[in-house]
Every structure is written in C-alpha cells, then in structure tokens.
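Single chain ahead, by itself, as structure tokens, in the form predicted alone.
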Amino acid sequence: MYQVIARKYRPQSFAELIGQEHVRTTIENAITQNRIAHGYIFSGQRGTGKTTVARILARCLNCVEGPTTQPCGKCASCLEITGGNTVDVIEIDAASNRGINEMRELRENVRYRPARDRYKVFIVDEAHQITSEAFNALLKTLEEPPEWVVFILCTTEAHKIPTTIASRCQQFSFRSVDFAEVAGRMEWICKQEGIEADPEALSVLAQAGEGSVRDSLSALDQAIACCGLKIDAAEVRGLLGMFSLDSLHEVTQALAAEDSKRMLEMVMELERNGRNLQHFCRELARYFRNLLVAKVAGANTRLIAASGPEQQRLAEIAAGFSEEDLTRYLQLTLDLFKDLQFSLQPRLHLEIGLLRLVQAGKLVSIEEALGELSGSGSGSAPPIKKATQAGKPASPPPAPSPAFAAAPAPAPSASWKDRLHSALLEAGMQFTADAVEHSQITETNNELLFVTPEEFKLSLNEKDILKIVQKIAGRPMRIRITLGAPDAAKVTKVKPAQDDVSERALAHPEVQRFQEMFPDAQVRVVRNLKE
C-alpha cells in the first residue's frame, strides 16, 4: 500500500531532524547526562515536528542499547514505535480523548510498570483540548508520577495550557523551519524517488507550507500526483492556487502608471478564471511585504522566503518605489484583506482596494508639499496672492532676518478697536459695531483675543468679526472672544522669550503662505532649533 511522503520520511532519529536544533540539543544532552525530565510540553505550528521528536524521544529512552542519543533502530522496541504499535508508548489524541474519564483511565494505566521497556512514555497529542476539569485530574499524576513514567504533551496553543500544568513540566518551543531547510529536504526527498524539480518548483512548494515541513511535503506529494515524474513551477502554482511573481508584478505596473483601469481589468480578470479573490489579496500582501523587505535589506537575504533568482527579481521591482510607498500599499493589502473576509461583495471591496493603492500613490510628503509652497523643491512653484484690502494690492512681506522674518509691529489696541467699528458700520452692522466699541482687544500671536461685557454677548457674531478682521489685517488671523469686564482683564505688555519666537515665527512669510493655503490649520507649537 503506498506510503504518503510526509510519512515514508519522518525522520527517525535526532540527526535526521531538520531545525529545532535548540529542542535536539536539549533533549541529548538531559539523556546523555541522565537527567531525564517526568514531563516535557512540546509547542509550536502544526508539521514543525513535535510529535515526531516526541516518537524519536521514547526510541531513545526505550532503544535495548539505551538511553542513548542514537537508538539503533533495529531491536524489537525500536521497530515497534517506529510502526505505532507497542504497549509501553501510549499516543493519545486529546482532541477525542479530552474528558475526565479518560484521564482517569490513563491515571490507573500509570500505576502499572510498563510490560517490557525501560520507561512508560505517554504522548499527549492537542493536549490543549483537554478539559479543565480532566487536567486537575491529572495534575497531582504529573507532579509525582513513578519513575517508569515519561509525559510528553504536544500543543499548537501553549497559552491554554494551565499554568499549574506548565509549572511542572519542560517546556520547548518548536519554531517555523527555514525556507532553504525546507527546500533542501524536499530536493533529497526528490532524489531519493527519482523525480525531476527545478529550484522555482520547489520554492512554490517550499513557500506553499508556510514554515511547516509537513505542509509542505504534502503539497509535494500532490504535485507528484500533478505532473509525475517532472515537476514544472507554473503546474504547481496553478494546483495550489498560487500567483506568480508576474502576475503579481501586474499590480505594481499597474501603480507606477498610476493605471486605475489596469486594476479594475485584473480583478475582472480575477473573477472570469475563477481565483479566490481573498487568496489573491493574502498573496498581494505577502508581494508587498516581500518587496518592502527587499528594499530594506537588499536581494539574497533570508528574511525573505523565495528562491535566489526571485529575490533578485523583486529587489529590481523594489527599487522603483520608496520605502514609505511600499509601507503604505502593504498596510492598504492588509486592511483591505481582512474586509475581505467578511465581505458580502468581495469584487467591489477588491476593485475600491486598488483603486486606494493608486491613489495611495499620488500622495505627497508633508517636507515635499512644504518644499514646493516655499519654492525650494523646483523653484517653480507659483507665488500665491495674499488678499487685498478694498481692492489694493497687498503690502510687500517685510525683509527677513537671519532667523525669522522680522515681524510687522502689532496694531495697538485702540488702532484695531477703531478700525473694526469703521469697517463693520460701513458693513452695516450696527450691534456688533458698539459690542466691538465696549471690547478691549489685544493682538498676540496672531490672535485678536476680545474681552466684551456680558451684555454684548448676543451681538458679537464670531464669523463675521473673523471676516472683518481678515479683510482688514490682509492675511489669516485667529479670534477668541472671552466675556467679562474690560478692566478686569487687562493683558500687561511685557511678553516672555517664547512669546516673542512665536510671534516672529507666525510673521514669517513662508509661514503666512502656508497658513493662507490651509486656512484651518493650527500652529500649536513653535521650538527654536537654535536653543
């Protein structure tokens, strides 16, 4: 009967192991030193190899030339375990077994010494789906088995094993196997039954288990069945529905022409052939990332999983956008694949999707747009026109000093306080002409800040005073209005330091233009670089 890949070549000892070198030197040296724990946790992503070092761990302590680090392989409890059919190795599935009654079972089982071999190894498979109630049966059994006993619990979610479990057990935590460990095994693995892959081949497939060395050699056991004795790249992507870097390459095409149409035609595309289009989406964001990484860290380098040819491909792609670019189009994937999910119309979220990365593209920086308002990025930028006052052309900007613009000296009070009755009488606004009359005004930073009694309050409109006041100052200005006496409110003249940088900071003529171009913009904080 045939014999799966992922079965035929588990690996039977420590030295046919691939990764988890940090597990396998543990574990040979506590057999090597005799000091064999009770009970071990293994953790970590499905086909990293758990419950197969679980397996070569109870060959070692059991093995007739044992414990030893190298069990031969060949004497009757090796053949055995290696064949899941001895009495002394018990393998449970907690996903079945998971309830108080079986753990009350294995409970009695532990009691007995074990029928031949040295140690009575139990593996616990999924040992996170057992119950509270089933653990606490077990847990005094853990703490204090007899000394025939060896408890290996194998886990994909470590948080939820209880803590009062945890503490009495070594815990290891299995990690994802490397891309090119991966890789290299599955072209043994080729060798070894005489099937033809060339390296794109086997880094789709390599890429495909994610980190999972069973995931993997899975798909290469379904892309045998595919193409038989020769494997091909574009066959295998296209049985596990996975995109190539051309198609994929599409996409940044489509944003470096700024080609909203392109997209629109590829998800139309997309959906004509019958792709998954939250696949599709999961792999443009894989694209992105791998992109980012390229142009952070350069080709050839192992933060990206894909062969030598295809990272030199994606650091020339890469290389035609920004760092900050390709931050924002991988965080848009992102967002937009987990709509996706939920999307009851998955081609409209994916059409708006790609039609936000182009327009993610247009963006400009914060220095770039500053650059060009002050004429320092092309020195074309065009002058922007300051309001005039009844028609006449506005004032010329003072001349600048070596630090900030030399700032106009403010209006004095009664100066603004006469202005604004004229201008508003002319305006025909009466009442708020004899509130601004009753008003003691102060400029400061800007800012008109108007004191006005509270029998005023109903006749001072804040727009059309803002209006007034920028007509009549010629440039963006701010107004607060605080009720209360006149008198009581008086702002003494001598202003701080800080006071005195802001106002010349405000004054600058790089500065009014580019508050006269965001009118609504706020200047919270003005820092010397100087100081």
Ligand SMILES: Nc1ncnc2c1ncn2[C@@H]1O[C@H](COP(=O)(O)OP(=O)(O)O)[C@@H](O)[C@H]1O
The other form holds:
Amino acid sequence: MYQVIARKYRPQSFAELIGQEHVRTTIENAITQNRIAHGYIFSGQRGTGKTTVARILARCLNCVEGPTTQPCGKCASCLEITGGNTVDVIEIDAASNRGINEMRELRENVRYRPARDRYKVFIVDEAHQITSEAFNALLKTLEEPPEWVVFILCTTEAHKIPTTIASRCQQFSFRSVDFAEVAGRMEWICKQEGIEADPEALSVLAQAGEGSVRDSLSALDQAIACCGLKIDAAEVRGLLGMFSLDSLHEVTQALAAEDSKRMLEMVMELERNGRNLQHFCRELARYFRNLLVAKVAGANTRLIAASGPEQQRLAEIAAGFSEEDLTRYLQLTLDLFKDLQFSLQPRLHLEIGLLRLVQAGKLVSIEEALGELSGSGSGSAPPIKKATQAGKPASPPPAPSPAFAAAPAPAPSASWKDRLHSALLEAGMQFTADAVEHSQITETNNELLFVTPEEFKLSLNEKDILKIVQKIAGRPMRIRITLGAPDAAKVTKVKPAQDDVSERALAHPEVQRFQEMFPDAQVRVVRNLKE
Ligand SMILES: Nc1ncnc2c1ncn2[C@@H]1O[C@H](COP(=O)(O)OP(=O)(O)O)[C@@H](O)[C@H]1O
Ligand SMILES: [Mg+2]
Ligand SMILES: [Zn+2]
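And the form predicted together with the ligand, for comparison with the form predicted alone?
Entire complex below, previous chain first.
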C-alpha cells in the first residue's frame, strides 16, 4: 500500500527535524536537566512539526533508555509511539472528541499510573476546539497534575486556549519553515524514493507549501502521481496552478513598455489555456511582493521563497522599477485579487486590473520630476516618460530654488495658519496643508475653528490636523471644522496673477516645464519668500 510521503517521512528524532531550532533546544535542555513540564502548548501554522515534535518528546520521555534526547528508536515504547498504538501515549483529536465526557474519561485515565512506561503523555490535536467545559476538566488536572502526566496541546490558534490553561503550560510557537530547508528536505526524500527532480521542480514544490512542510510534501505526492519518477517543473506548475518567473515577467515587460495591448493578449492566452485567473492574480501578487523585497533587501535573502538563480533574476527585474512603483503594483494587484474572488466576470476584472497597472506606471514621483528638472537645466529636455526612467537610481530631490521653497520656520508669533501650514508641509501632508491654507482659522480658548471651502473637504484629515495642532500648542486642544465659504477678508493668501511676483514665477521656464509635465496641475499659491 502506498503511504503518503508526509507520513512515511515523519521525523522520528530531533536530528531529522528541520527548522524549529528554538523548540528543539529548549526541549532538549529540559530533558537533560530533568525539568519536564506537565503541560505544553505547541502552536503555529499547520504542517510545521507540532504533532511530530509531540511524538518525539513522548519517545524521549518513554524510551527504555530515557529520559533521553536521543531515543533509541528500537525499544517497544519507541516503536509503538511511531505506530501510534501505545497505551501510555494517548492521542486525542479534539476536533472529533470535543465533549465533556471525553475529558471526564481523560481525568479518570490520568489518575492511574502508566501501564508500562515512565510517563502518560496526552497529545491533544486541534486543542483550540475543546469545549469550555472540557477545558475546565483539563484545568483541574493541570492544577494538580500527577507526577507522571504530560499534556501536549497542539493548535493552530493559540489565542483560543483559555489563559487559565495557557498560564499552566509552557508554550512554543512553531514557525513556518524556511524555503531552502524545505527544498533540501525534499531533495533528500526524492533521493530515498529514487525520484529525479531538478532544483527548479523542488523550488516550485517548496514554494507551494508556503512554509508548511506537510503541504509541500503533499504537493510532492501529487507531482509523483502525475509525473512518475521524473518530476518536471513545468508540469508541476501546471498541476498546482503556479506560474513561472518567465510568464510573470511578461507582465513586468508589458509594464515597462506601457503596452496595454500585450496585457490584454496575455489575459486571452490565459483563458485559452484554461488557466485559473484567480491563481494567476495570486501569483502575480506574490511576484510583485518578491520584486519589492528583492529591491529593498537585495538578492539572496531568506525573505524570498525562491532558489538562488530565481532570486538573482528577481533582483535584476526589480532594478528596472522604483520602490514606489512596485509598492503600487503590489497594492493594485492585491485589490484586484480581492475583486476577482467575488467576480462573476473574472476575465473582465483581470483585464481592467492589468490596464490599471499600466496606467499606474505612468505616475511620476515628485522627487523624480524635480530631479529631472534640476538635471536638465534649460527647457529643452525631452518630456519625462516613466519607461525611460526605469533602472535609474532615484536621484535625491534637489535643493529648492529660492522662489519656490517651502516657507521657512515661522517666528513664534506667526499665526496658527502659518504654523500649521508649515508643520503639515514638514510632515509631508501637502494636501492637508493646502486645505489649511484656504481655510479661515479662529482660536477660542482651547479650540480652533476651521471654516474650509467645500472642495477641500477630502484633503482635511481631522485626526492629523489635531495631532499637529496639539503638538504646536503643547497642550490638549480641540478642533472643529465647518465647510463653507470662508470670510474672504480673513483668508490671507497670496492671489496668483495680478501681482508681479506671481507673473514672473508663472513665466519661469522651470514652472512652465512642470506644467507641461503635469497638464492637470494648477498653480494655487505663489509666495515671495524675500518678503
Ligand atoms: N519541522 C519539520 N521537519 C521535518 N518534517 C516536518 C516538519 N514539520 C512537518 N513535517 C512533515 O509534515 C508532516 C506533518 O507534520 P505535523 O508534525 O503533523 O504538522 P502539524 O504542525 O500540523 O502537527 C510530518 O509527517 C513530516 O513529514
Ligand atoms: Mg498535527
Ligand atoms: Zn527507545
């Protein structure tokens, strides 16, 4: 009979375990120092070794040569624990034995000494599913545990274990296992099984598990069932609904070329090949996430679940985009993924989503635009196009030319408006600063009253303003915002046109280039800093 790989290769000793070093070391120390707790909670993602370690611990405690950190694996106790049929190591699946009766029985059971072994070990799987009455019964036992009893509660949802129980247990959180370790373990298993799998195929399988060893091993089972003794990366991808770096890179290529048509063709191909569009979107989100991490952390990071050459490739592709671009793409793709889950027209949604990516790529960051301005000097430089910017390291924003610099730090006597305005600018809240600039602000006691024109409604972030107001005032204050036309006489802003400074500023070639670049932009305020 075929035994699934995950079962067949369940580690029988700590030496075989991958990852979870912190758990292993602490438990080994407890055993050597003979300080075994009566209750343990093993929590963490599924398939990361909770049940496995629980059984290893049971072996360590009950091996004839024990308690030991290296159980012999040959004595009756060791062998029976592996087989799961020993009277003194009792496995309870709380998902199906949730009742108070089972726990009462357990309490009875607990009172008797082990039949043969040193300890009675109760391994409770899915422990968060125990009912509260059953937890109470368990609590009674944990309050006065017989010396021979060890409880191991395994759960994916530690927060659902009552604190009364948790406080009497030693808790270990199992982490998702590193990509490289999972891939290595699978390579070893394949060798044992006489299966040929190239590194790329192993990498696909390791990625598929997302940190769960069991899920990766189940994927390996599937791959063997599908491919036989020679596992092929492309076939595995097809099987698991995953996409190669090359196919995902087509999206980034289309983005770099601002090629909307290519995007639409891609969706058509996906449909024609019967690929799941939701899977594609999920993989695309993962791809952008990896590009972003590669951009931030460089190639060769444990933060990316991918083989060495793949990481190299990701870093190369990421070099063609700015961090802001990648963040935006990731956000848009995640939104798209959410939409797709409920969409009755996934193809349409995917098309729109990919076109949005292309459009989003056309945004030019202010820093870049300013960098370009100061770099080119005269107005003869070609218009900025995102695609041609790709790959260039972002240049630092140039020192602002005097006429357009933000207002200098206001004198202490400056008005609320001035102080708020420059504090908001300093905090990078340009829109809110604009709104403040166009508002009428009056102070009464500990309250600032804002009268703000309707069109700035969306820019006014009340919370942000309040925070800054309090910071400036150095005491608690309140703010009240009403929408409406401010009393024109009291809004002291510089009006563009009319005066000479504004005219000169608007005629300035850099300002004109800026307006060419951002045709929808308006010059709202011109301030003469020399005044
Ligand atoms: N840390 C690990 N090291 C090696 N194999 C593991 C590890 N975690 C899980 N596995 C594999 O996955 C299978 C299921 O693991 P298990 O311990 O039952 O996970 P869970 O955390 O869900 O209890 C094991 O039989 C084993 O093959
Ligand atoms: Mg388990
Ligand atoms: Zn033994």
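For clarity, every value in this text was computed on a predicted model and none was experimentally measured. Rigid core: the largest C-alpha set superposing within 1.5 Å between the two forms. Residue numbers count along the first chain shown, from 1.
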item: Post core alignment: Arg272 C-alpha displaced by 2 Å or more between the two forms; value: yes
